[in-house]
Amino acid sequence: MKDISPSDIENNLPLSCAQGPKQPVTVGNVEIGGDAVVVMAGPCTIESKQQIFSIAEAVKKAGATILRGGVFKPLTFPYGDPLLLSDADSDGENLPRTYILSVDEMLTRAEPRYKYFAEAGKTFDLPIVSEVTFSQAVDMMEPYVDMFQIGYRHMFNMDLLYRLAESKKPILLKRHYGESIRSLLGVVEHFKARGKNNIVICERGVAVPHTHNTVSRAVLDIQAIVALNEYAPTIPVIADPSHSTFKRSYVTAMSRAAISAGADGLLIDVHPTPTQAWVDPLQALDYEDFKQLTTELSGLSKLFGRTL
């Protein structure tokens, strides 16, 4: 992959690579990139009103300040869309999972979940962030979410990027596991060139030929956090140790590493019973483990002159 060159900084990335102090991004009543390390926590997939209220209460008590939750899921395969399930389907085993939803059907099924997702956020004073996967969903989601997440699969979805550039809501942009920091900042430049500056970058892990585990999909690129703070010091950067490792037992250690490397926050999967999660059950922390994580990070953050 091509490195960022002085010519890039001058001609291709002048806005993204502007030097200066960190420019915090405000999400609801929370500031990312300020003195506090921000923890965004919640389920990979919102399964029911009871579930998201329970999680919101637990993560709030543990120290999270933003509630994350997925409704639209860009799955690897077209079968098993969680939108086919309802609040009553606790295990999801008795419904047909091969029906392909149209865009209109997805919007219709998703909106009730966003309504009670937003309600949970307001109840526990937590701004909410959720992934948007296609431009047609932006208008529906905008009244409910406080921040739009662009998942790694949609890093170069230009139709979606152009639509989000028109929104006043902040953006959480994840790096694709096969893309360079140069390409990632290119996406940021597209936003900034259109006048949108409230962007937070998320390091989500990179693909490698082989690791300690031959079936690993990605590994967290700690060096990217340092590099982003060097090349784009004004832009807040957080890390996702959940999806980058896909392994529950690694999440805490990688969270420590990310904060030590200079991350402004973390995105953590939390579920009351992780092994029963509808999507990605391998990496979610339960309530007890999440509380232990935030306790450790609170002490660690103080070493770097920050709070949690």
Given for the second form:
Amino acid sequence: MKDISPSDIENNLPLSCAQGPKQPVTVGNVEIGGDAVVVMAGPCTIESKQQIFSIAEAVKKAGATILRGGVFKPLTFPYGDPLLLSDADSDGENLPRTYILSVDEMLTRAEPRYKYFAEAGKTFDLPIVSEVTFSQAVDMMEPYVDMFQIGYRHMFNMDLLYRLAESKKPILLKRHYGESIRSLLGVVEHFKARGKNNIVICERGVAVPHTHNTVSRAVLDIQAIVALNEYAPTIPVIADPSHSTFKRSYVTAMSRAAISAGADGLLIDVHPTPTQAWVDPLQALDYEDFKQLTTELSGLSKLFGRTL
Ligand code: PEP
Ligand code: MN
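I've shown you the form predicted on its own. Could you give me the structure of the form predicted together with phosphoenolpyruvate (PEP)?
In what comes next, the whole complex appears, and the chain from above leads the way.
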């Protein structure tokens, strides 16, 4: 793994490493990288219309300004795609968990969920962000989402990156757990070199020897936030203490650390009954814990001259 050299700054990363004040990125009616610390919150996976409306209401009340929700999940194994599970508003029947959906079937099953996800966002005045896992999904999602998330697995998916570079919608780019700041900024540079500047970086943990076992999945790289603010001060950076720690009881402390280190926002998994979440049941906060978190962070943000 290489450090960023003076030659990189001059020749390889001139746009990403430009010095100057933070250039906020606008998502719907929300600015990321301004004075306000932005909290994006919502379920790992959208499970029903009722669920996303309930979560939207709860996170809005608690102070979140962007609603997150997954529909296409980058699954480790090919079985048990949440898109197989029908809900009150999709007319798909329940198929066995071993059924493999074609791309067309995925798009057909996902679109109704994006429709009511967007409706929930509008109802509670929350722009919405969602992960896109393959380029054919971009066209379908584009009218509904306010921001595209690139998950850590897709940091180098050039097909997806080139397609997203053509979209006007802002991008939330997650850093892969094994990738350097140099490589991450290289991806940002690919976008910027194509004239796409509304990119927000998300730190979501790095692999170290004790991770990938029962204690936690990754270690939130707090120092990366500091480094990014130094090397690439114009680019907003947020942290995801939910998907990095993979552990509910670590989320609050890591959120405090991220804000203290200079993060412009947080991405937090929230679910009404976390232990029953379809995906990632170990990390989501319930409504009460989320409210407690935002109340505390609002006080903390003031120390750094910010609001929440
Ligand atoms: C997510 O945000 O739901 C997700 C799967 O993210 P990551 O790419 O960080 O695992
Ligand atoms: Mn998740």
